[in-house]
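In the block that follows, a single chain appears as structure tokens, in the form predicted alone.
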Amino acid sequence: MAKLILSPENQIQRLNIILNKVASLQELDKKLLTCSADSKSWSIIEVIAHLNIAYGPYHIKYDEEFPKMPDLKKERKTFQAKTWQKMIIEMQRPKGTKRKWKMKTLKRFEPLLDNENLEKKKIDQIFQQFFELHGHLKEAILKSRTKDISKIRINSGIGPIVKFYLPESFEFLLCHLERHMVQIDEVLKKSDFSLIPRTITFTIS
């Protein structure tokens, strides 16, 4: 089985791409942000709200655990994911423009928004929260480069059945983000193209 080697540099680059994409989504008309591809699918703003909820447990854990970690004398460049954790991460990672291993979202991670009556103020708050939370993720990745992360593992968002070392948790979160960026592309493909600004790009397979 191929190894999964994780690096802060690669993770930061991918997170920056996602942050830029979500920033461009703010230019979309409210109609596009709140419409879904079908009755069983989320709207774009529901996807963003879900990502905010999903980061919540990690936000708390990072703030708890970072102060406990000793500093390294030399900056860490890479980390090899463990076998079980690698398998969980790869289940989240999209394959090109496809989401593998489609799974039902746990109720506590559902966005529970009323698309038809969602006000612009609420939409703006959801986007603002996304950038605050994932700015926190970016800071955590950067700080981890000079911390001894070898002694501490944290529960995944689904509980203690999966425990991650910090770089593994970052990778899991990034793959989850990338997975939902693919989902947003799927919504855009089925939307009214006249309402999509030219700055929004997505891949048509």
Contents of the next structure:
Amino acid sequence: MAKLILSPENQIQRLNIILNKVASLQELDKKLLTCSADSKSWSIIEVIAHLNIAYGPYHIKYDEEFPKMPDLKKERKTFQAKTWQKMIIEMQRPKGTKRKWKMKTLKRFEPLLDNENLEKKKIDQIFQQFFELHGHLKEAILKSRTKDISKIRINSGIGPIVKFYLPESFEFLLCHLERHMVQIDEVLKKSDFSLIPRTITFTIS
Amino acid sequence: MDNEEFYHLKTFFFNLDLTKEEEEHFYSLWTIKTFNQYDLITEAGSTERFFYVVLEGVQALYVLNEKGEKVILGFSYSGSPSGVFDSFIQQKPSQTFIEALKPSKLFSISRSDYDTLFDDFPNFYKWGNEFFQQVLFGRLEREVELLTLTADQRYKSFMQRCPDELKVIPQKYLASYLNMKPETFSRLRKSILY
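Structure of the form predicted together with its partner chain (previous: the form predicted alone):
Once more the chain from above appears, this time first in line as the rest of the complex follows.
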């Protein structure tokens, strides 16, 4: 199996590209941000809100773990992802413009937004939160360049079944972001002809 | 900014003929930024906000290849310009990183202030013309060297012209700049006198 070599510079470059893209999405009309291609799909703003929720567990972990990591006196080397972690990362990574492994989102990561009645103020808040949280991610990647990251592993967002070394967690988050950027592109592509407003439906089981 | 720092900036813009008043205004447009070793001065994917003149330290300009490895395009060092110039001028995201290889101190000027230099000081066009010529000739010379010289010749040519402060940076950066493996660079360093 080919190695997955992770470098913080590559991750920073990709994160910057995503931040630029989301900044351009913020300019879109409210109608476009709150509409989705079909009743089962998320709108763009729901995707952004989901990304904010998904970063939550990592935000806490990074704040907890960074103070424990010793400083490096020399330049950090690249990091090779471990086999199991690599597999989890690759399942997230989009292949070009395709999301290869479709997966069901866990309930706790679902955005609960009422697209039809979403106010501009709320939309702005979601974007602002995205930039704050992913600014935090960028700081974490930058900080990791001068830290000994070889000792500490953190639980992934889905729990201890997957544990990541820091560079693996960054890569997982980036692939997750890139995956959802593909999803947003799909929404935008379809937006020319078939956007419909979505409302949240509740079922009693 | 003290007198010595002023002097460095004045040396870089050697052909500007300014009155005392103009000089004060000119210097007021610049601020000094300091960076620790390994700090990223400019990140690929972000837009370059400043044009720099290096006061202290060495910086590497690089892009990442498909494997994520750093491919060194050039260096900046005391007295030289720095920054990702295409991104600075076009105000588009950069493809290039700039990293401080040594603790660094740089004069910086924003894009809007840089533009006012041309409006406020007609001499600046002359400086601009010479600066862009130097950049172009430098890039052409490097291209010819990369395409025509052997590794031994590239090593020798580079070591003869490069300033001492560049000779002490990690070998892998110099090797990448000369388009050779670090092992080749190390072998040449041991065997070739320049």
